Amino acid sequence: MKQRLAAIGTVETLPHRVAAFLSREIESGDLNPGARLPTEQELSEKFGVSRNVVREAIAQLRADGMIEARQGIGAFVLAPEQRAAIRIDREALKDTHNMERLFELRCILEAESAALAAARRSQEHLDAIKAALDRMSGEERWEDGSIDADLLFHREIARATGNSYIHTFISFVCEQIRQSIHYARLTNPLHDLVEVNVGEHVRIYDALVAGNPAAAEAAMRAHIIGAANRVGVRLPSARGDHTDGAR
């Protein structure tokens, strides 16, 4: 928790600000793929920082595969497909529409993963999931402590799939959502419908214990749609839109 507070409150360092600026300029299309960036010296003058700071900023973008620097020539913007990392702009998450998209992605990831977990979970996995569930139920209100337990519950399910990539992706998305919820709570006090939330989790857990993939998937889907609603995001139903796929 001390860790997390520090992580959230991390001061914006100069390299971070420069990197964010350039990153935004690239995302917005001001700098197209193939374009050359200004020289390090020009950038250091433009931002009023030392060349060292500019280099650290570029080192970040380079590590992400956003730009490629060639000695003696300059730095060039790469195509989005060539990126080596996924990074989500937390500022953008303050926008409700983006939050909605993130919940949609989460729903896709977690629903099927829950089915996988139901088929593959071991007793050790179930114990870990149960422990998180108990911690969550102990809390009166849905705030920091129980949010931690909530996310841990989801991460443990992801771990139970036995697929480390799934675990990584879900952990990542959940963490982004935690951040955006943090913002959302500053403006809109959330309904503290703990009972509803816990109930949804229990249904997921029961399906996992039963080893019933279809039930686990359905429960997870219902839960995420509910969770989105509780933070003020109306999730467009994934597939019931017009032609309904009876599966």
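Rather than the form predicted together with the DNA that you just supplied, could I have the structure of the form predicted on its own?
Next comes a single chain, given without company.
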């Protein structure tokens, strides 16, 4: 264990590495909800790091809402439903199945968000969404700045729902897929990728302008499925595949 941590991280990254290792043990069930974490001394010996490193790692897990510290007793693993924070391990997203689950979540959240936005959007909302779209299709379309504009487009749609919780959740998820956009730009012909991606966003925007919830939902769903395909992820099924067209 000592050699493993030394090989994958410098001193500055050790707290993060220890926290990431423990979080994977929690997510996998090796550390069950209610279980008490080993003491600082035990973890220090296990990982071959100082107690200060362990302390920082524990603080990070606590901030992420994965554990609860009880004074004089120790730190205990919280069940998912008890956690006060949402956390997604970006290392875990290197696994195709986990990325598939994240895109499936996006599809559910963002398709419904687009439908609500189409029904509730104001001209101010449309102007903000259009500004992000213009950045995506303008001079920045070949640069990384277009990724910021892409994510802003989605956040502004979430804002247009008028529901701050939707905006918070989608803003969080957007940051998790930033690397997948980078990957898509590296693994697809850039010109074709940009043209297809912008076209999908234009269709979403047009549906929002028209105030058509069904069209906005369908356009967003098609975009998320397309975005998943471009990074080698195939969503299990579109809604119609398992509902026979029923809604």
